[in-house]
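Heads up, the chain below is alone and in the form predicted on its own; it's given as structure tokens.
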Amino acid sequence: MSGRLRNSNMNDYKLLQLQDAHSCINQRANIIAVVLEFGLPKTTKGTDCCCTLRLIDETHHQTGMSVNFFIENAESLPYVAAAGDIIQLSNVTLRTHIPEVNAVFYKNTSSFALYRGNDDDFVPYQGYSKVFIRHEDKIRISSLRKWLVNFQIPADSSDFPMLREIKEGHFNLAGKILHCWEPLKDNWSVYVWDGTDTPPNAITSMLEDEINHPLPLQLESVPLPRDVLCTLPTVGSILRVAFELPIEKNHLNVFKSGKWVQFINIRLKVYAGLWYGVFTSHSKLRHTPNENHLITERQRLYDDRILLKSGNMPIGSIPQSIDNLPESLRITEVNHDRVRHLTLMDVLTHSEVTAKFKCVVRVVAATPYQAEKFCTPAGKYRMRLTLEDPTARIHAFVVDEDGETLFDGYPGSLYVKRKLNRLLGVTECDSIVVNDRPRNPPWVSVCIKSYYVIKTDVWGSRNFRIFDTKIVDSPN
């Protein structure tokens, strides 16, 4: 369309392009445009529900224009199937909110229809009030569909940090949706991945709290079912994203498994050392074709990573392959140097109940923590360690002869405690433990074996043990 407004020959119907919205302030307008970003519904201070969409077209695609919807219930608000779909708006009012112009959709006078952005028909999949589609509307929809095929929204990679670069606060993220889950009623989580590893966090919990308030193995109240867990990638962190406000199940359709999306203004937080995201009332999703350079960049980095021998090791956390670290940085020795390191997700999703693994992990908790309780009354080691890497956390037991290997026999409670403190990242000053400082456990190599304790429930009773791993003497 070359003109600013398009008139029907049959009536005074006008179709507005976004670049001309500024000339129609306080007027009603008809608009057909592409949905660039959209938020989720929320309740206003009155009785209505509202949501915001940001639209673009070929005349105004750098920042686009927002549309605020006010309708009596959440079910009637537009639930966009995918960013990049097309919306037809009738009788929306243009307002100015300096320096931007936006549109307001009023339930009593406005109407909308949503169309697939990658389809050929003109049948809306959702609408509000009666929308009549004219010949010029069909031409406009077809034109936008053709334009959208080769359109890519300008986006600087620095505006979308990878998971390995995140910090606490509000950020944009580009990632792949792996799964949506409702561990508790009306409490949904979305699982997001980009092939990189989230940074490790300091552990602020006190060691003595581990018995009564252990560090969680996952953010959910219950772990993912094994059949779902086994479908997830075993390399790269998986970020859990929760919702600040209740969400209708039909609005979860936009979080399709396998689809790459861009999250705009998502809040990143840490709980018990675990990263998670919050989709707030100000967060939005953005149109993200698979050819988007942010997506191809992440996919290429992941493809290159898994080809490396050290590809399963935490990126950015270890200066180089652990097999080549200087002796002074080696805290543990394992008896399987030539075995490739795997991730804890590899361990959890292994196809056999009993197996042996070598992993690079951090020891983030131990119970018991008192040196005098490391052994049973019979003099045998028995303790539980909490291990983490960028993919998962697990409990692993240290029992009997495996404890003798780990601590090099029975050197006495003082030396055993010092060795364990090195694993836990406990700060010592002149041999005195400083309890009020956050712990930053080092990365270490360990061997893990899986086993079961109930023959009739081998998967349900699956446990893990540390074996063939030794804490070396501290270099002095």
Given for the second form:
Amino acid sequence: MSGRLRNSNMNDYKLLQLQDAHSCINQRANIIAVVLEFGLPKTTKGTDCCCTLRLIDETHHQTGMSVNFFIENAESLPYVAAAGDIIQLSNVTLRTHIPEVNAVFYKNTSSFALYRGNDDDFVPYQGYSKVFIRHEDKIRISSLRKWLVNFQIPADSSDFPMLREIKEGHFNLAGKILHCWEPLKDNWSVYVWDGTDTPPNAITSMLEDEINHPLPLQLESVPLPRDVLCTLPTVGSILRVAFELPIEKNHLNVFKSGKWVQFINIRLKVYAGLWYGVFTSHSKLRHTPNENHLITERQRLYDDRILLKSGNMPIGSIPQSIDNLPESLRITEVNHDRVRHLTLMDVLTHSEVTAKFKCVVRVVAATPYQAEKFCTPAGKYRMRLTLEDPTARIHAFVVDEDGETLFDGYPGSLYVKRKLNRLLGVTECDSIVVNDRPRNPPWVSVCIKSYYVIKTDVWGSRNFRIFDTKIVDSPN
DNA sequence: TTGGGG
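Complement to the form predicted on its own: the form predicted in complex with the DNA:
Then the entire complex follows, led off by the chain already shown.
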């Protein structure tokens, strides 16, 4: 190669800063920038798979610039490992997409390499088509790394509602990834937590159907294995996030347990009274450093919460003071005033099978529901309640003398049914029960006993029952 | 070619 040609090649090589992108429309460019957020691979109407990354640099960090990648297989699309990782793009084409400028990565002409943001080497952890790294590329990567140390992505708390504030629709969420697994083949689920409780939902299931079509205890068709369950926090709701599109293994690595992330434009829905999220083809993920102010704020709120005596009570049920109990917490009386309330996740993850707890729950279903079937032919109580709090659902039985305590003896089926309806939040109009309306069970305090049925299989035969709990007579 | 963002 002649000296002249080498010189001209060196002079031709230019790195484009994002602020200058608008001046290179329809031209090819080389860019080194920080990945702000990224979507997961999706299929297109053409022959390739596509994903979109949004990039920032020190010249353009308010909205950044998006890059669309078109590559024939999903595995080759970039999977961004951590917050602040840096991407080197060569030969991408700039296009206008009013009002923005974006870049397009074409599989035949472009190449990329991904570098760690918090390292000091220049070894990419993923790439497509060999990228040659020049001295000026290294300088650029180093200067972006330096810039990132003191840069914080502006994130307004009001753009990121907490789980306690969610509604059905599309929102951003900031939460900690707790777990990622595949309960059924090709059906991945990510568990997300922010230390607050999701709001309770109205229950629309028919009580008559509970025996044949019981309200589910969890969204998964297979419950989490106990060893995993026991690693999860027992305070605060855990949102299950599903994927609208099939997801490929490499891209699941972006959901690392223990890491906080920001979900952009995630869909929130309710099924059978249970909240869940959907990562759609329009959702994006932002890795978030643990020292991000949004994260430290949420972590501090949680730390303050668990220091409180009421920390394990559902957020919506916490009394202002002992003399100012919410009306619903007066519906039941429990025999153990001084015992601290625990969550249903505390109950589920307790280390012993035989144990007693006090919890604030909603009774979301009951079976049998016909007043004449509350008792066995021998005249003893035998029914099953479904209890819910912001952390879990369980079945709890009401049996024999515990039923006598709960319903105050055997006051007759009309009165027993009326008492049960108060727990269930069923509307009664002149004693005629309105069954086809959604019910909104109140928060009530109950004592729960955990026990086993089969001595040789104590965990496998673990059951729960209500005890030492009485439904107080209605004031009217 | 394909899709982007609001």
